[in-house]
Structures are given as structure tokens and as C-alpha cells.
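Below sits a lone chain in C-alpha cells, taken as the form predicted alone.
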Amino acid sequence: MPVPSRGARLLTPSPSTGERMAAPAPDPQFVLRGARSAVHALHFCDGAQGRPLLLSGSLHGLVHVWSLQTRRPLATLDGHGGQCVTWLHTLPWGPQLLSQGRDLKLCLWDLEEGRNAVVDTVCLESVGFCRASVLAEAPRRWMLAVPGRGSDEVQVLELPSKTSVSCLKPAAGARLGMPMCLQLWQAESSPRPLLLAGYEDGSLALWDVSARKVCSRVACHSEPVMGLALDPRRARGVSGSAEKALAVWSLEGQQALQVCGTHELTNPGIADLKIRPDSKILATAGWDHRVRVFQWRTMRPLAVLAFHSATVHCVAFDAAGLLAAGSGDQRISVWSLYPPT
């Protein structure tokens, strides 16, 4: 593991007891202010001339497009009628943005050449907390998973046509509850898209989208699954819930879910998890106002970032290794920890 950049702190062994002790929390590289309400969604993307941008979604329905050079908003998008923005994602071709809000709408924005217009809308059928997931299938064609009409259903659509691909409904009597988090995925060894779904009962299910069937299901948590992150390189992932533990699991043969172990936390409640694009670092957003950083391969704790004064709702990594965290205190902290080598 590389030496952390200036301001970062490792969790180091105490010389007297050998126990791992948390060093004082580092300061963020910089802080973005001006979101005007709690920050519930974050996403890095490339802007003009390849300069990185950070997108944030707020409780009051605004999407801010932040310049990481000037550390100020370049634009403010208002398309969700004052309702919380829960998810943001940019498409791999052209400057197009998807935003999901609790107004039962998913908006497609055209951001080319400074435009900030909604060019299409998908009407959602569930007002739950579950964030959408997108999977690119072909140039200008993608698959979208969202909560369905029934309380336990997931609807998969093909966009931009909005054609229904499948409705994934657990078997009668399964009693999984609502889907709480989703991750579309396609294994290199298979042309069939898969969906990982975390449910209200604490279980995680792997769906074959085309066959509309559950390939595998495991009980990971005793509380609702609040977030999950998948590492496709290792066919391994991690999930968090309202309890005081992270669950680490694998996809044996990319088809069978298996719990590998758990990692106990100091305080309960995980709102979001992200694995850095190089698969080396994991970050979690905590109800206890903390961001926790782990070495992903071993789950060794590396740092506790204690900057925020309210729940941390979301975290995001960019390709260069920057970590951003959004909080109920209306601030976005940006950190440079363990830069990729």
C-alpha cells in the first residue's frame, strides 16, 4: 500500500497494547459549500477538455455541477420539483446525465456546450429509497433497473426506447420486502445481464435478467441492505446495512453468491459504499458522520475521516483516486488519500 498523501492518517498499532488506534482525523483537500441542503448523491465525470467535474444531488431537488479547479458550481439543474435527488450517473457517450428523484421521475439531461435541458423523462412507479442502476449494452443503448410497481419488484427497461425488458418479482412466500439497492452487471464469460439486489429483509439476490429468475440468494444482514458495491475484477463485493457490520461476499463461478465474512463497525448505519476504480480502496458513508476507508483486498482499516457534523449520505471516487463525501451538513468534502500508483 503506498504512503498516504499529506494530511492522511493510518490506523496504527498502539506500542503498549498492539491494538489498532485511530490517529487524528485528517483534513480534506478542499470543501465544496453551496449545495443549499443535504447532499444525497455524488458522481464524478469528465467535462470539457477532459477536466474532471463533480455532480451533486441535494435534498431540495437541485443538481450542482462543480468545477474541481475553481471549486464553484458551473451550473445548477432544477428538474425534480424540489424533491430529493437520490442518484446521478453520466452515460459513456457524450455529456448526458441521468438523475433520479423522489418526485417519481428519472431525468435525462443534455449538458453539451453548456446546455442544461431535460431531454427525456422516465416515470417511476415507486417512491422508495432504492437508487437506480444502469448498464451500457451498445452505443447509445443501455439497460436501466429501477424499483417496480409492486413493493418487492424490480423493473428493467431498455433505453432510450423505454421498452420493458423484464419485471423481477421474488417467488410467492419469499418475503424479501422492498428492494433497497441495485447493481446491474454483466460477466465477461456470459452475454446475459445480471442484477444484484439488496432487500429489506437483509438478503442479497443475484438475478438472471433475461430468464427472470434468481440464480442465488444469501442472508447477509439482519437489517435492510442500504448499499452494495461490486468489484467485477474479483467477482467479489461488499454490502452495508443499518447494523454494525459490513458483509463481504463473492460470486462463485460468477453465478453463486457466498458470504466470505463480516467486518464489525464501531457504530451502526451505512448509507453508501464505493470501491475505487483500481479495486484497491473501499470507502463507506456512515450514519455516525464518518467516512471509513479500508484496503479492499484485505478489509484492513486505513483511516476514519471525521470531518462532517451530520450523516454522510454518499461517497464517490474519480479515476485519479479523489474521494468525495456528501453529508446532511450541506457540505461536500474532497480527499486525496492513498493515490493510485
Given for the second form:
Amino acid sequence: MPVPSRGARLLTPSPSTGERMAAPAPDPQFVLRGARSAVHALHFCDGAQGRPLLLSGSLHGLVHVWSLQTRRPLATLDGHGGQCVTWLHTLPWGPQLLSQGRDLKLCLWDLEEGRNAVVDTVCLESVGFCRASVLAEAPRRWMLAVPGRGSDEVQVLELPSKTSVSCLKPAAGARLGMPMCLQLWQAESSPRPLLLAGYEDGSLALWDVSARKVCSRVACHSEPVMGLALDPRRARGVSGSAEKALAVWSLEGQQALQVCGTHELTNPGIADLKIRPDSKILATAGWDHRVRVFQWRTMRPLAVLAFHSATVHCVAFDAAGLLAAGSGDQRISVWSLYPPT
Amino acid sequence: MSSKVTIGSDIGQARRAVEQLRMEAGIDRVKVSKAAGDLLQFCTEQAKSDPFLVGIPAATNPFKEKKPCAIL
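Instead of the form predicted alone shown above, give the structure for the form predicted together with the partner chain, please.
Next comes the full complex, and the chain you just saw is listed first.
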């Protein structure tokens, strides 16, 4: 049973004694209602004419495009046949959207000026819940990592041609289990793309995609890794799992993974984590209905946001510093905390 | 998993909710790879005896048409 807490808390140092005391955290800036089922995926993007948009994927297969100015859905995309949408991502060029669903399809949408059409589909072969990852190089050639056909495989495809670049299969004795979360990454120093994958056995592996071998592997958690977030600037990241601890790790020389430390939470289970684009703040989505906010550099807890009444499935950050959280209670809460200066 | 916590005015209701949640929290978790594999194996094994896939033979179907309709 989750440990109850007295509402949302902001942990600020008391001006008189300097000790940290719990002050009531601000309410969400606004709440988006109307998703009509549990929210499992969130993604901020810029719409046409500079309108900021929030995309949400729901349990019943709908992708809602929310306007952050009117706070109403502008459009609803129904492309996954009633099956849950688990991941959303927009490509940096033009209004193109990627949506991954439990119907084993990854759809590419064209959202140009009023159009809501699927232009391409990638068929997925894994029945797991692992979200895909994109490395967007150029419109003519970009990479997509998805869980593969074998239960422990990761397939890296080149799009839009949909040709297979690599099939990353661990050695027979590795017993990593299913891949649970993926992150494609290209360091500035080397042109070789790397893939970070969290597995069911609680370990993280760093793959060299072209060479198809594991550069480094580290055991972070005792339970399956549920989500990971990478800060490419600092070559550090954090992962959450079904247990109580978050693991902070670094990529030494961008080749060797090393656990720097762990951070114990009050309740077990993290569904998602994201680091804000300016690398200042980390937000975690908890099974205990709470969003926890940390200072990323030091992992100092900043706030516990207890707004939702069901598991928080996903969190997302805006370039402007807005934090959105999607939950099983069918609501999306949007918070403005510690706005970037 | 998405059980809403209702603050029932009835103590009995609250007690039952706690019992249910306690039971749910005590369920052993199975890894997705094992559960998915088991489900797929069960479905493929039972596919031949699934009336939705194989169909019901006309002899044993109680709802088949006895006499064809004629429009007068």
C-alpha cells in the first residue's frame, strides 16, 4: 500500500533555521480533461504559427492534440484500433508524428495544415510494452529502435526506407530478459550511434549499433528497469524500476557505464522519468500516484506533486519548462515549477 | 491497477476496499516476457478447439437454418 502523504509538498529551506521544511506546493497551472481513458503517452511540440501543443496518447488508442492556449483538444487521431498508445514523438522537421500502439503498429502521421493521415506504418513484432526511440539525423535518413521479434532483441531500423540497420541480440548466457526501455544516442565526439537499453533483469546495456555489440553493461536495479532518462550534455542519466530506488549512472568517456549512486523513494514503482531540456530538473512518474521533482545535478528532492488519483503513467517537459503528467485517472496535469531563467 | 480510492461513508465499504487493495498488492508479479510467452503458447495450442477460429460443424450447430426462407 502506498505510504500516504499530506498532499503535494514543496521542500524549501526555511529562511530562519535553514532546515528543509515542507511547504504546500502550488497547484497545477491547469488540468486537461477529455482524454476519455487513461493517459499513457505525452509529448510537447510546436504547432503551426508557433502555437504550443501537447500530444497525449490514451488507453483506448486515441491521440489528442491539445492547444496549450485554449486548453482544449484541437484534433483527435484514431489510428490504433482501440489499442493503447504507448509512445508519441514528433520529428524535428515538419509536422510529422510517430505513435506506437499496442496493436503492434508504429504509425507515421502527417499533421500538415489540417491533415490527419497516417502516411506510413512500421509493424512491430514484440508484444511487450517497450517504447521505441528515435535518432533524428535528417529527413532522408533517421533511425528508429524498437523491440525485436526475439524476446530479448532490439531492432534498429533506418527510416523512411524501413531497412534493418542492426538486430541487437545479447549473448546466449547474458539472460537480460526483455528490453523494457530504449534510448538511441549519438555523441558529438563520435559519429557512431549508441543505444542504451534497460532490461527485465534490472541491468542497463550500452550497445554500439553499427558494431552490434555491447560496449558496457551494469546492474542497476533488482527489478525490471521501467524507464530511463539520459542527459547527453553531462553524459549522465537516471533510471527507475519497479522497486523503490532510482539509479544515477554516468557514461565514462561515452563508453563505460558506471552507477554513480542510488536515490531511495518512499514508494516503489516508477513508470516514466524525464530530464528537462535545460538539464536542471528531473521528474518521475510514480505508481503511487505522485510526480516527484528533483534537482538533476545533485538529485536533491524539490517537490512531491500529489494531484492524481491513479498511477502516473507518463511525464513530459516543454522547452519552456512546463511539466505535464498523464495518469490513469484520465487527467493530464500541467505544472509550471522553477521556470528556466 | 487503476482503482480509484473512494472515501465511502460506510466503514464496511472502506474495510472491504482495504482488503481488496491488500489482496491486489500481494499478487506476485510475473515478468512480461514470461506472461506474454505463456499467453501466446496457450492461444496457439487452443486455436484448433476455438469455435471462433475453426467454426462449429453444421450438424451440431443448434442455430443453423432448418428451412430456407421464401419470399412470396
